[in-house]
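Only one chain is shown below, in structure tokens, and it's the form predicted on its own.
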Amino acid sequence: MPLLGSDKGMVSDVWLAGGACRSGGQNGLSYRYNGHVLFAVLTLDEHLLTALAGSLPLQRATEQAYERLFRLLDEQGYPYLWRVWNYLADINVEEGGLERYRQFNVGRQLAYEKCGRAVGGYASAACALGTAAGPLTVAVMAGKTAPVLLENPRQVRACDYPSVYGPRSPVFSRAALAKLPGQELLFISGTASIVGHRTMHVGDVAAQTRETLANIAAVLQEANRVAPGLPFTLSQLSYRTYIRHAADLDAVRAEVQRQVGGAQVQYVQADVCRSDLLVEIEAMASRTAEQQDAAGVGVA
């Protein structure tokens, strides 16, 4: 995905973690570890399975991707999902009926069952967004303690929408609170501008980032509310923002400005899930047990 407003071609997270690691993979998986956390990424190329009835093509790869990724974390004991991230191309395309993002959340949904893990009472924080081209992308990161998963008080439950928006409801939390030794990760999930379930603001780019900024704010309240220690701030936290139109990145960058200060933001051209929504911002924060008061993992 193209990055926006920066000289830089190609930017890349590097996740670093205290201790000695292993590394593992096959067949489109890769994974490496430690004795806390197991970060992993899959790629499948759809256009490699074929459909079986009542399926399609892209359903069946994000079902096929969640059930090797659910059986690596139990073979190897992280079996508490915090994150996750998902790229699929063509995210807002409809093929046999059916919006691919609703086709990815009907095979997610299938997998979670499958694998015996209840999708209404336990899901992680996570995005889904769209890409131009390329192969369906599932990155995780697991660790071998659950997290404390947190909603937004402005928005239903993900897994609670209507099926006006697909057969099968999306499977996230709006937020996954993890803990390692010494550290305490805040993973907050692709935010948009929705209030209860609807998109609000549509086709008002600027009215969308605030929305979705008053979105973060209230779940950062929720965090606050359920950790104590040093309160996770606007301005303190990482973000990534997804932005449909890229000629839309002054308007956006100067919402986000406007009430993040200046933390540090990338900014990425990517789809939406829903084709109302032209702005999507994640992000996360890592704070040591001497601000808990209440080594680990973290992002460079």
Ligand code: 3EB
Contents of the next structure:
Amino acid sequence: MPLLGSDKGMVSDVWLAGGACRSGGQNGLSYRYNGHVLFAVLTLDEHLLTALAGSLPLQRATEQAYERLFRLLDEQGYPYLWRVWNYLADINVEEGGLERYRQFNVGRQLAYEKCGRAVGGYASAACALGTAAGPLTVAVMAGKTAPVLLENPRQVRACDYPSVYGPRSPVFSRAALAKLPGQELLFISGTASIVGHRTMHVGDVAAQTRETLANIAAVLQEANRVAPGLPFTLSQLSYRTYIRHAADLDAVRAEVQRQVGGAQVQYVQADVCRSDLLVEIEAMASRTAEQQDAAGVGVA
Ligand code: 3EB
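Could the form predicted together with 3-(2-carboxyethyl)benzoic acid (3EB) be given as well, to go with the form predicted on its own?
What follows is the entire complex, opening with the chain shown before.
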């Protein structure tokens, strides 16, 4: 997805892991793991699937992608999904009578069910964004321990969205707090201008950005309530902001900077999963045992 703003060009996420890492993969799937955490990326081109009467190719591609990932996690012994990044082309385009994001949701939920993962129970932090082109791409971080899953008191749980948003609800939680030796990782899911289950401030990108940040603040408050310790603060997270219309960059950035100060923020152009959403923001933070000790905050 195109980067916006001063760091036009390329950026990469680089995850550094302690200890020896091993790798594997084939056929559009690659992964790496170190005994605590596994990171995998799978790409699947829906156009390469053989045609099946009455089936929607993206829906089937999503179902297959998730089944393959779940099998990998089970085989390698990293059963707990912590964070999932979903990217698909033409996310708001209707095909075969169903918007592609909604097809994606059907496929994802079917795979959860097929693989014995309860839809209303455990769901990782996630995001789902639209690219201009390219195959379905799903990246996951998974571990050997269950993360603490967080919801947002201002929002309906995604798995409880009413069917006006599609025949099958999305499967994700608003945030996940995962524990590694000496470190906790907080993943805040893609967050948008939704209160309850409704899109707020249709057509007003600045107001949508403010509502989104209010949602992130509410999730952060939940994290601090549920997992006491050195508190997470808005200015200490690192953010990625997905903006539907590149021309909205200045308006979005002004709101974000007002709230998060000097925090690290990336801006990219992407389509958001509801056609009335103009912006979506995700965030991450780490807190180490050393930071907590230095601050005199004891953690069990
Ligand atoms: C929302 O709150 C906005 O389908 O995995 C955010 C995070 C959103 C994850 C997903 C969708 C997803 O419903 C969209």
